[in-house]
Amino acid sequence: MNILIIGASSAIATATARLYAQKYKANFFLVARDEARLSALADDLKVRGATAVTIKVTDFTDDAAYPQWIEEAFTAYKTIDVTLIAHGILGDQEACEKDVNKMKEMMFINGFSPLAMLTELANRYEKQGSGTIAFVSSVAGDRGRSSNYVYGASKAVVTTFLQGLRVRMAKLGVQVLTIKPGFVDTPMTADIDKSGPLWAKPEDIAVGIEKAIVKGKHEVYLPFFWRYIMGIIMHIPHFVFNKLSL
């Protein structure tokens, strides 16, 4: 099995890569910004059973470079069975409200950047005629909330894009999976209080991702109970929702 992971040094991506190394002895093409962390992950995956690991250090703000390293991935392994896109930032809602450049940065990294990657990947998978494209979105994209609506919007735009891409690729035998985690204990959420019962570990999310791919799912909430939580949140009337601090 050949796997391309974009944003490979993120906690969810790392946990997923470890699972695939142990369970499938997979070959990996890992893309991220930090060479030291990528190299350490490559060594870790080999110890866990990965057959081969190739790393690519890149600056995700350079969207002109995307076609090049996507080409490198498909050249390295001919067929890419699974692509997982897990790169992004949580950002600062208050900073985005006050500084339009901060808002634009968030929308580029979490929104436009994945759309550009997905477009390049879709054309590759169209020729390949098989495989899975999986994107780590968020439950935050289901409904705009005052506490994180810029982040939520950046995820929502990709989620909507994936809905259309899924229809296009289904005719070709390619799975397009939208992954919607809730609260996950990662370095990105290090400054957030985790005393509540809703927090999950990256390893839990990785197990859910692998199961969703195997089952051919098109969308998965992780952990599963977030589907019901968001179902409630999405149906709260506006006159009530506007009074809540969510």
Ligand SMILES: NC(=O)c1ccc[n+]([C@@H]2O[C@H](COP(=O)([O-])OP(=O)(O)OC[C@H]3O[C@@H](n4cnc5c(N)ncnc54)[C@H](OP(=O)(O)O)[C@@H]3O)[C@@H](O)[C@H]2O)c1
Second form
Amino acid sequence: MNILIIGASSAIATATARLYAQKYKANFFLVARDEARLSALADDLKVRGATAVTIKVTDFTDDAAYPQWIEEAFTAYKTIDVTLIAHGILGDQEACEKDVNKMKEMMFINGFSPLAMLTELANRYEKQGSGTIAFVSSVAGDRGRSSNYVYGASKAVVTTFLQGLRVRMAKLGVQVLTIKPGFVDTPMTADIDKSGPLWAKPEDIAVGIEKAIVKGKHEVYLPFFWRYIMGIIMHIPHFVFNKLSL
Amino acid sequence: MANTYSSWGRYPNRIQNGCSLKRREDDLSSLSALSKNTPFLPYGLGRSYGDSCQNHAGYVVSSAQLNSFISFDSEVGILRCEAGVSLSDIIQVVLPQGWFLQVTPGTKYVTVAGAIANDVHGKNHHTVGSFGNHVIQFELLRSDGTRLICSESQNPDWFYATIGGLGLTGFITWVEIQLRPVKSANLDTENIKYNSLAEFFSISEESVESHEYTVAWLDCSATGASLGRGHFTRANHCQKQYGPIPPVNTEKGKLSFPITPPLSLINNLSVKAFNELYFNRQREINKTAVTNFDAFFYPLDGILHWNRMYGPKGFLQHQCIIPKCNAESAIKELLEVISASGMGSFLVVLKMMGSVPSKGLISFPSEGATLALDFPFHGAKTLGLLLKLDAIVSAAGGSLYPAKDARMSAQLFQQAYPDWIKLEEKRDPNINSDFWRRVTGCQ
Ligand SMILES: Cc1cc2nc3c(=O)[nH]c(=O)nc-3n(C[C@H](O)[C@H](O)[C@H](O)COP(=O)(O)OP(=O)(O)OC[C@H]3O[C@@H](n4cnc5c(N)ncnc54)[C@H](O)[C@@H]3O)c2cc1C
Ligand SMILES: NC(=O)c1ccc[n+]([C@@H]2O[C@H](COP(=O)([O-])OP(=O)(O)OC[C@H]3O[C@@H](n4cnc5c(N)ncnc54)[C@H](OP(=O)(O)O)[C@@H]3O)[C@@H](O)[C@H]2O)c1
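Form predicted together with this ligand structure, per the form predicted on its own context:
First the chain shown before, then all remaining chains and molecules of the complex.
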């Protein structure tokens, strides 16, 4: 099995890569900007059973480079069975409200950069006619909340894009999976109080991602109960929702 | 607010600030949270019960993000990994390839660096010694940016100070350990119901050569002639090869204690009932079985966060070692004091430790009998009982295990670990812990 992981140094992506190394002895093409962490992950995956690991160091602010390394990935392995896009930033909502450049930065990294990658990837998968494209979105994209609507919007852009791409790809036998984690204990959320019972570990999310891929799902909430939580949140009438400080 | 960097006993239960080192190449100065004037302390998975993994005068620096394997030579069983890799991760990767840890404590949710810092011991101490005896080398990162590769031949003084060094000599970034081959994921176990303390010592003695693993669980509700009665478990790794060892999933089917109940669920009644039931669970005197490694080594890991059942006040563990010559009399005295106090312990574990010398300057393991007890915290009553136990330990020339301690006196510590002064000389000037300040007064 050949896997392309974009944003491979993210905690959720790392946990997923480890699972695929242990379970499938997969081949990996890992893309991220942090060379030290990326090569540490490459060694780690080999110990865990990966057959081959290739790494690519690049910053996703450099969108001109995307076609190049996507090409490299497909040259390395001919077919890519699974692509996982996992990079992202949580950003600072308040800063985004005050500074339009901060807002644009977040929209770029979380929103436009995956869209650009997906556009390239879709054309390749179209030719390939098989495999999975999976993107780590977020429950935050389901409804804008005052505490993080810029982040939410940046994820919603991709979620909506994928809804359409899914239909286009379904005819060709390509799975398009939108992953919506709730609260996950990762470096991204290091500064947030984790006292509530809703926090999951990246390893739990990885298990859910692999299951959703195997089952050919379109969309998955992780852990599952977020489907119900978001179901409720999305159905709160505006006049009530507007009074909640969520 | 929950305390992400708490200790296992959650006594004392206070918020601990912390941050994590992102890459093993990073210097500690890359951590913006740390400042020159406040000390920090390395932190693993917080499975130490008391305050040896706490530093309320400053930060703890977690190894949570240093969780990658570096290399594994499956021909010879040498594993190199980052400091924050847990024993559970290691087993998952190496067991299907026919290897196992040389030494494991009673939980697999500890980091390799944490296992070194407390020089942890297992049920096979009498055959292989403690964790530090199987460490080949590691890298020690000091707060001034110096990196020392430590082994018995390279920087040996730092090697010996860091094993059992309670995290005080520097931050371990990676570790290389020697594993042991196994033919199966199972153990041949034998459970013997015995009726007195004297019997415990004789079974221990007769098992030293024949069984790699030995441990006993004691019924703390027993008194008089049955004082010290319990179940003696002894085991060896299965020697038969049943084909390849299947993949290991150490997380599957685990229950979790999800919340902290407002009151401790452990009280005198439940302890007494549990102990009686447990003692009588087996009718025959002697029962043999083939037991999976997970059930054998880590029965308590079956319920994640079981420490929460002791309620918000937390609990205290008291683990001592009594030198062999005084073992029988002192253990008897300890059990008598506990049973007279009416404050039973939920779990009482007794084991004979062997003569393999520990490498660490102030390692806890040494030859003798080790007794471990858990008590829910009930204020002065609990502390008073523990002081009585301390007096017996002290008079018998014994010591308490820092990894399990939140309250021993400076005097008892310094008497039991005279080499603490040498460790103090090697302590990183920017590292300190609540424990170290408490038992040495060093700031
Ligand atoms: C259920 C249970 C059963 C247990 N059974 C046993 C047993 O049978 N035998 C036994 O010996 N112990 C036992 N213990 C205790 C446990 O093994 C030790 O406390 C162990 O050291 C905890 O490791 P940790 O990774 O959680 O480290 P922590 O508790 O977080 O830290 C322990 C020490 O390691 C230091 N440390 C952590 N990381 C680093 C690093 N990167 N560099 C330098 N220092 C570091 C810390 O400063 C601290 O001094 C048990 C604990 C539990 C909860
Ligand atoms: N944690 C949660 O609660 C949660 C919930 C829902 C969804 N998610 C989503 O899950 C995904 C993974 O996040 P995580 O929780 O695993 O956190 P994480 O470990 O912080 O991962 C985020 C990753 O994005 C990378 N990244 C950010 N900007 C980049 C850039 N310009 N170029 C290259 N890489 C860049 C980061 O690289 P560096 O390491 O080099 O900074 C990091 O590896 C994200 O898309 C996040 O939005 C997370």
